[in-house]
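Shown here is one chain on its own, the form predicted on its own, set out as structure tokens.
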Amino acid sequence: MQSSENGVESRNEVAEGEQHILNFLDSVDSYLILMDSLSSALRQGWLELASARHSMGASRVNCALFDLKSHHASTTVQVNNDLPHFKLCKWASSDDPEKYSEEGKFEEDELFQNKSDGPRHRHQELQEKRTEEGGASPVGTDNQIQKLFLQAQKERFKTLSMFGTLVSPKLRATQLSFETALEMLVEISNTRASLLHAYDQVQKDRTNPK
């Protein structure tokens, strides 16, 4: 009997260095991914502003332009002692930055997680999962998410009306390829502290056979 025991808890401790193991690979995976990933969308970033400039002009495109005075922070990173450690909140509201970083956590991820869609369809689509899990949305949540919503697009107009009042449509490309890429960047950071953690699970099993 006592045999038997034993032999069940080998295999379970076979089974949980197993896991270890593939949540490591896995979270490996995943970091390449997101790596490459991020050049993409720099790359296509850079492509798209290069156009911008072109089509609008050098003098219209340009560092000079920059608004050096101090602003409140459009978007923070939080950092959590949990996993995943870091969370965005994108574009706060530059007349009440407090207010709207509170409300800017409600679904954040789900509401401006930029795809090669723009923001209008994004918006459409959560709407449509949102059905889809649960029914009808309730008048007050769609409210708040369209208030977000249009709030992000208000800060995204205000932060190119430096570069004039008409803007090339690939300027504003240019800002979503860089949002994707911030947004990128954060997941990087998460997806480096589980594969650190997962690293030290495997090491730990190493060391401490059991």
The other form holds:
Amino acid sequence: MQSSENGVESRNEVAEGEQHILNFLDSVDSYLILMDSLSSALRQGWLELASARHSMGASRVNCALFDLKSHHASTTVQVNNDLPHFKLCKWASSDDPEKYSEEGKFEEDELFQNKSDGPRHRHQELQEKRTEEGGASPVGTDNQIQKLFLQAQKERFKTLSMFGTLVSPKLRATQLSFETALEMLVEISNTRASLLHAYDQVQKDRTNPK
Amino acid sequence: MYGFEALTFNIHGGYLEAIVRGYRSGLLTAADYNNLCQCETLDDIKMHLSATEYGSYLQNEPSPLHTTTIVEKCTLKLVDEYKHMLAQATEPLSTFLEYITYGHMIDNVVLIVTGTLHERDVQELLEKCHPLGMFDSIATLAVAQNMRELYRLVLVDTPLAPYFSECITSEDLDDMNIEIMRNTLYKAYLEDFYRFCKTLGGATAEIMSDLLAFEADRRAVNITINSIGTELTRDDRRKLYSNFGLLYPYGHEELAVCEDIDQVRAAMEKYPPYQSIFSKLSYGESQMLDKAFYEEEVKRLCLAFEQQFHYGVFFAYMRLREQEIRNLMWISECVAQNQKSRVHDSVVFIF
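Which structure goes with the form predicted in complex with the partner chain, now that we have seen the form predicted on its own?
Below is the entire complex, every chain and molecule, led by the chain shown above.
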């Protein structure tokens, strides 16, 4: 009786160890996919910036126009002790001190799903998978979503206004590409934290075989 | 009387027309662009350009090169050629040549004012100004707080002074006011240039009217597309369109109420010259619109050289050189970013 119980326990422990290894491998896969997506997003962003410069002229798109006056950060990163460690709060209104919630950001991302390319699509699959695993669900009515979207658009235009208020759609596309890259950076940071956590688990299982 | 320029044009303009036609023969050909598009590094581009008229301007630049360096040196060549022609020109050609640079002057004024608003160093801003648009008191633009001061302290003694009558206010300068100022000045400049060319008469008036009308129409389309989704009202948008061109006035009325690119397309396709431009684009797309307009512009500029004894060749040459510099900038960026597959997205062949 006792030996069969011990057998069951050891099988459970082996299964748990294998699950840790699978988690680690999943984290590595996610990390590599995100790094590839980040590289693509940045490449696209830089080329779109060159295209905007070509369209609008070098005098309208250059580093001498960056605003050196002190102003509120439109996007911030919150650092937590729990997983996920990093949360991106995008397009906080400079008029309203209440910042965007992570759920609000997720709703806005849904509205931009029509901007699709390979890496972006893979990134969204990852994000949806994390959301399903975390149990988070989109909140807010359609009106709230629309309001959040308009607020984000307003803040985007305000940020871009350092290059002028009538800018080419190519410059707006550049802004979106770098915004996507910023989201991926935060996602990579969280994935890296998960990866290191999973690695610690695997190492623990190796050094303390049960 | 139109058609009799051959009797008198060469007395004052013959030498410079020959000079500008010589300059035109130095423009890069399709073979040059094919070689440049196959370059792996910016040093390769420099090597290929050393065999062209840009060679002497780039030969002393040390490696590693930057794309802005290539553009700056190529622009210097254009500036030198322009100054040579201006120094040799008599009236009214000298005034005509000065008109060509007023657009750059407006860009420089807006750059200095915007940069000052953003608390940038004036010296840094002056380095970014286009050399064709420089004037003596440009650095003092940094002290102005509103448009009235801008005009009173600096611009009253510049060629841009007459264009300020429509936009002088005492409101402090901010991003929206500066944008409206930019477009209002450019509108006034284009209309003034158009009127001046009409007074010259003959082939100059006919050819320049076509080229400036195209410029005005293209500006109207760009203003419309760039203002979609912004706070610019329909009335304000309408006020920024020039009062001449193929689209004036009915096309402007339609463009003023457009809310997306498809409505712009619907408004423009009623005009046969622009129907061919928009037929190259797919629905909802605006990325290739710039290239389509540039291609049409280059076609019209090249046609200006088919006729003699008019000033349009000078305007056409300056614009073709600027297009060539844009091409070189794009090729350099694609090579520097290792994106050579995208190089043909924006290069417009001249010959």
